[in-house]
Structures are given as structure tokens and as C-alpha cells.
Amino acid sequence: MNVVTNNDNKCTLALLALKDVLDPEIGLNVVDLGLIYRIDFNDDTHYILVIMTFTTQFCPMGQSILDDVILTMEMAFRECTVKVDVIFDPPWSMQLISEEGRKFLNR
């Protein structure tokens, strides 16, 4: 898992919080699934941009996952406005799953 960020310390906290957000169909969190691509923090404007993907463009749980990511980030960084962009380029693949995620999925 290689999440791009402009603030390693805050990104570590964000990823720890986002491990509570599960893909309800798989039961694995969005971090270990490799759905989070980038998290940028703007300390001057108290703005956080999360760039992520879903396992498919037609993920039936996409909106639920998106809402959970926003809520989790807002709870972790209460002073900040959070925006999440969902992209599909690069597409998600099984290679993005972390080692911990692979163990969870027994692969």
C-alpha cells in the first residue's frame, strides 16, 4: 500500500482511522483493500482531499463507503473540511491489497 501524501504524520493518523471503514461486501477495510490512493492536507485552509477508488465503477456499496470515509475523516480531523474524489484511473486491482488484507482474505 503506497498512499501518496503531503504530510506523513497526519496521513498515518488518517489511515489508522480509515481502517475502521469496511467494504461491507468484503468485510475488509478500505486501507488494506488499497482503495485509498492519496490524502493531502492543507493546514492553512483546514482542508483535506482524499483520492480513492472502489473495486469496480459500479460498486453497489460505493456511496455507503464514500459516506463512511468522509464521516471518519471529519471525526478524526474535526477542524477540517474533507473532500473525497473517487477516481478509476488507475483502476483498482487485487495487487493493491495489503499483506494484512491478503491474510484476511486467505489469499
Given for the second form:
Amino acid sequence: MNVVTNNDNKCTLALLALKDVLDPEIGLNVVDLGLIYRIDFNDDTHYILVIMTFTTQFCPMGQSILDDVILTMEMAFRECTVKVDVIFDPPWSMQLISEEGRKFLNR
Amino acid sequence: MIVSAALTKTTSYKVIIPFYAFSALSFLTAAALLFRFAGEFTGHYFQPHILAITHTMALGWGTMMILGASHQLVPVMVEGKLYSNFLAGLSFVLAAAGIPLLVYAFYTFSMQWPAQYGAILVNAAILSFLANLTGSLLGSKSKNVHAIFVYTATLWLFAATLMGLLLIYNFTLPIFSKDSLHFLSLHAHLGIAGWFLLMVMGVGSRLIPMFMISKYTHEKLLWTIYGLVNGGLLSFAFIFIYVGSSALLFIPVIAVAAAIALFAVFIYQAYSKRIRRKVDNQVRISLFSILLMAIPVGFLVIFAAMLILNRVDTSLVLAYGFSIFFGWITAIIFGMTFKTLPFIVWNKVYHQRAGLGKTPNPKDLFAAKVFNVMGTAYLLGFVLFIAGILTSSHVLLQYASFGILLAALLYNWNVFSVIFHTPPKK
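Same protein, different form: I have the form predicted alone, so give me the form predicted together with the partner chain.
To see the whole picture, the full complex is given below, headed by that same chain.
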């Protein structure tokens, strides 16, 4: 996985929390699936920006995954306001699945 | 929380679930009729009860299920949103009113008002779906090969139902120069190859690789398949209407058989290039349904050869039809129901509960053991019934139809368990 961030320590914590958010169809978490592109933290304004994608723009489970990501981030960083941008450029591809994710899918 | 999402809203569950419920009940009805009239499968295929079973399966089971799933899948296929929820609801109401009337008319073999009104309502339902699909396609940015398969399939469906309507009126008014029985094979194949085959290929080529997380894609191959099915169907219609020579029927048979073989190659390539190793039972039964397509193709080749020799074996026709509706179509519906319905219901029930604690997985909404027993009962019933038709064995037909009835009961149990699922109380 290759998540862009401006704060490595907080990003590690965020990704750890987001590993609990699963794509219900695949059973794999959003981090190892490669859906999280970027997490930026603004310590002055207590503001977090998450940029993520879905496997398809018309993912029937998209809204559920999105809600789960927001709630998980708000739980992990209670003092912060979380903003999530869902983008489809660049689109998700199978190359974004992490090594751990590939092992899970290959079981 | 602030969300800036480019997500497209999916179709409401309220639109889709009635189709699934109607379809499940239709399958149960058809299985009960099959059990009650199993012995009639030793005679001719043009009989009231067999026509009633066939139309319950083709319209109530297969078409209603595909229409329901399509309303959910059209946004995925056309990469845009469904044009109208109202038209979707309207197509359900019209079809749900028309199909029982039509089936009742065939059951009693009365081609008066129930058959005529039933056929009119079914045609109106298909037109409503076609309008919705046209609107969805026009409003989408992407006109991909899968969407073209779906759209063409729906056009063929309308051709089949329109012809069905004319054939019903032909019983009481001289619309055609020949009786309705003469046109039965054209009407049936517009539906079987035009609607079911193209639809399954269009949707399957998109969804099966997606479910297996396969990187395989081959648009050129899919266009070749599209050309073969449509070419086969058009040549069949031309030969049937203008030439009337049985010897030429090998042309459409070969074209469609080649299309099915190429589709099997496509699915095999997708399967072998998948990232997700473990294939669940729902996808497995869908893959199995692709193999089941070989059975009707085999019957068709034999049947075409016999036509050239001017010999018509009615048991072969019955086995051919049975292997399509109770074999290939039923198997793929079994698989796809439990690949789509649990997600639709899961979204409805758990969408607002995201992050608020552990929720079951969508696949936990139905009983896997019941699904497996259903699959076994179905497979045994299917194989024995085909054997029963070919050997004209009443005993085999009766036992086999019990297996299919059991499968239908278990299918309904699981479907309605999912539909009426409520979150577990803490």
C-alpha cells in the first residue's frame, strides 16, 4: 500500500483503525484493498482529509463503506473534523491491493 | 463529518425486492406444477400444463429475476444511474398482473381475455423496462459492450413477447397464415437466445470476473460473441420465415454453439486469471450453469440433425426446453440471487449502522447449509428428470420432480429469510 500523508505517525494510527473497515463483499479491509489514497492532518485546525476511492464508481456497497470510514476516523481522532473525498481519478486497479491483501485473497 | 463523494446513488431496494419475491414464488409454483403434472412430460410438448409451466419459468422465474437484478445492475453496467424508479415500479406492477393471467390462460387453455390481457400487460411491462433502460443508457457517459448486450437482449425480449401476443390473438383472429403452433419455435428462440442468452452473457461477462476479482478482459471476444448470437438469431428468423428449409438450420445452430463455446472460454480465462482464489458456492453454481449450457446445445444439434432427416422426437424437444429453463437458467439464478439479494438487504438494514458495532456479513444473511442442500436436491432432480423424459419413465419423473420441488422450497426459505432479515437484538 502506498498512502500519501503529511504525518507518518498519525497516518499509521489511522490505517490501523481503518483496517477494521471491510468491503463486505470481498471481506478484505479498505487499506489492504488499496482504497485509501491519501490522509492529511492539520494539527492547527484539527482537521483530517481522507482521499479514497472504490473498486467501481457504482459500487452498491459504496455508501456503507464510506459511512464506516468516516465513523472509524471520527472514533480514532475524536477531537478532529474528518473530511472524506471520494475520487475516481486515478481509478482503482488490482495493482493497488497490498501484499497482505493478495495473501488474504489467495487463501 | 464532511463528505465530498462522487458516488452514484444505487437503485432503491424497494424497487428491486418485489421482483425477487415474485420470482421466487413463481419458481415454487412451477416446481409444484411440475410435481403435479410430471407424467405429462412423456407426451407432446404442446399441452396446457406444460405451456403453463414453461411460461411460469420463462416469465415469472427467469424474466422477473433478471428484470429485478437489472434494475440494481444497470448503474454498474452503464456506469450511470437508473433513469426512473417509477418506470421500474410500473414494469413490476404490469408484469406481476400479466404473468398470472397468462399462466392461468395456458393452464386452462383458454385463449380469450385472460390470455389477451395477460399478454398485453406483459408487453407493457417490457416496454416500460425498455424505456427505463433507454433513458439510463442515454444519460450515461459509457456505452460499453456489456450495456449493449443488455439493451439488445431487451429488444429481443420485446420481439418475443410481442410475437407471443400476436400468437395468442392468432387463436381467435386470422393474423398469420398458419396456426400458432407453427411459430412456436421462433417465438421460443427469440426469448431463449435473444433475451436469456444475450442477457446472461452481457451481465455474466461483467459480474463473474468482478466477483472473482479477475483482471481478465477481452472486449473483442465479447463483440465476436455478440455478433454470433445476433447473427445466428437473425439467420434463424430469416430461414424460418422466408426459406423454410430444415437443412439450413445448422447455420444458426453452429453460430450460437460457437458463441456459447467462446463465452465458456471467456469465463475460463477470467477464472484462471482471478486474484481471489477461494470461489464461493454462489459463484461456483453460476460457473456450473455455464457448463450446463452445453446440454441444450447438444440437444439442439441432435434436433437439427433429426429435422434434416424429417424426424421429430417430442421427448428431445421437451428435454431441450427443460434443460434450458430448469437447467442453465435456474442454476445461474440460484447463484446470482445469493450474490446480489443479501447485499441489497444488507445495505437496507445495516447502512445506518456502519461503525456502530459488529454487523453480520451479507453472506451470513442466508443459511449456507440450506443453500447446499438446495443445490444437491436440484442437481439430482434435474439429472433424473432429463433421464425420465428421455426414457419416458413416470417413476423417474415423479421422484425427480420431488427433488426440484424440494429445491424450490429451500430456495424460497432462504430468499424470504433474507428479505425479512432484521438485525439481531443485543
